[in-house]
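Only one chain comes next, encoded as structure tokens, the form predicted alone.
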Amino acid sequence: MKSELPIFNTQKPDEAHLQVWEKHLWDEGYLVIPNALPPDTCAHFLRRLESMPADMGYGYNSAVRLFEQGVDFVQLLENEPIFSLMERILGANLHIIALQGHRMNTGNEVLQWHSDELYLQRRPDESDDVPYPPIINVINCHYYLMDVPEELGPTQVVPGSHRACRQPRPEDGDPPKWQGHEAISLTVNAGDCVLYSNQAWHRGSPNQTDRTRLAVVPAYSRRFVAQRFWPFLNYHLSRDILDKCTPRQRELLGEHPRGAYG
């Protein structure tokens, strides 16, 4: 399919700006940077997303695979400053394991809190006061395509959780506290990024208007997670999206070279 390429943010992040994001994402779990899409850029993906069809085979509120739908969303994988912030955290041989368009109206959001996986599960038997290190394999980064006030249904985090090793259980409270964090908004503006690690726990809070919340959704991990293209382990990236993809673009849809394990 061919889109219109807009202009996306090129300019690297000072090593100022990146040690201060690196230690947010490590301490807390989560990090918000604003205006990491120029305005015009947010509104082509912002049609994008309003013109794609309701059912793309996963379900309305997750349009999945958006590499498929043209250049434009693999080229957003390199946007700045969040693809150095990615190399910087995860690895230059890091890769997407999902490229998704979050479309949440009254009725269809994830109001559940959970952490998405877990790479160290605390025991169940043991304190949450033993301190389990931080881990971060895979990193959420959802690019906000419109203005997300509270009653548009922000996601919500709880800040340190990704430190839990643990779902959130009906005991740490609704909404859920971690070591006395209690959990926050991420109310953005149009072109706002929000990342957070997916160990981290977090839903999308309710939407209380009858307009729906559009975000493009990159997650960017480690070389050794495993992709989660829809359906898996049928799925076939076709030779024809990556012939029209630079080798660092292909990389990033996971074209890795030889290493352990074949």
Ligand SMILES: O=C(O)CCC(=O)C(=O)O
Contents of the next structure:
Amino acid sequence: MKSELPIFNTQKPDEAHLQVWEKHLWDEGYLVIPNALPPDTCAHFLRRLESMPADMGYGYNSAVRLFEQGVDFVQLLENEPIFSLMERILGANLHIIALQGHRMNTGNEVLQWHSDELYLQRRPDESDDVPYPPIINVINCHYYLMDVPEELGPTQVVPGSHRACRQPRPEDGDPPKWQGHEAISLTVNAGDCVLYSNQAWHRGSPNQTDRTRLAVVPAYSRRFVAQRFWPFLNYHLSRDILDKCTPRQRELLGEHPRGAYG
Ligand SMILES: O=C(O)CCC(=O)C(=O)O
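Form predicted together with this ligand structure, per the form predicted alone context:
What follows is the entire complex, opening with the chain shown before.
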């Protein structure tokens, strides 16, 4: 494992910021935190992603299990103010279910609108006017390593759709609307972090350039959500990696104290 160690933000956010961000996530299902990575740290991860092999055992657009590539990726998990916000919403015993590098170039974007998973399902015959609670069990955090203007295919979300509790359907339109709310493009600057509940309807929009949109994407979750370290079955997180981590980092990677289910 390489161990170039960049500087992270360690300053914990104040209560006033946490309240505003938490409310935005619960109400709208998404949030953008500007300048979440110091510029040198952003440049560090840009170099790291650019120098990774195209074939990492999964699709090119998702470089999976980045914690295997160096302790710098593990340390990113505790970067503030994102980490305090994740602990607040998902609980102190949160963990990550994935840590990917997104490499989105023309032809391999995730263009289809979707919720990643549904933890609460609306009955197929039930009206959308029946209110459902907002669901936040997993938060995808995209740390963008470059400016993402419209032509580079920003992440798009439909505000409020983390209450839909169903996948978008053709009759919702293209782009889909949820209860009158239109999809928005989250154009950002390098170092900004885009966060959304994985229930919210989202997609990556078309990359209209010859460049690749790069982001490091930890997905934090409540403890009860199963981790998804490809290829899932019999995946072994090596002791070499864990020995380089603090106890808190090991817990984020899944080394929890004993609990229900043994
Ligand atoms: O590329 C994006 O911004 C979204 C990616 C996505 O929807 C996914 O990985 O499920």
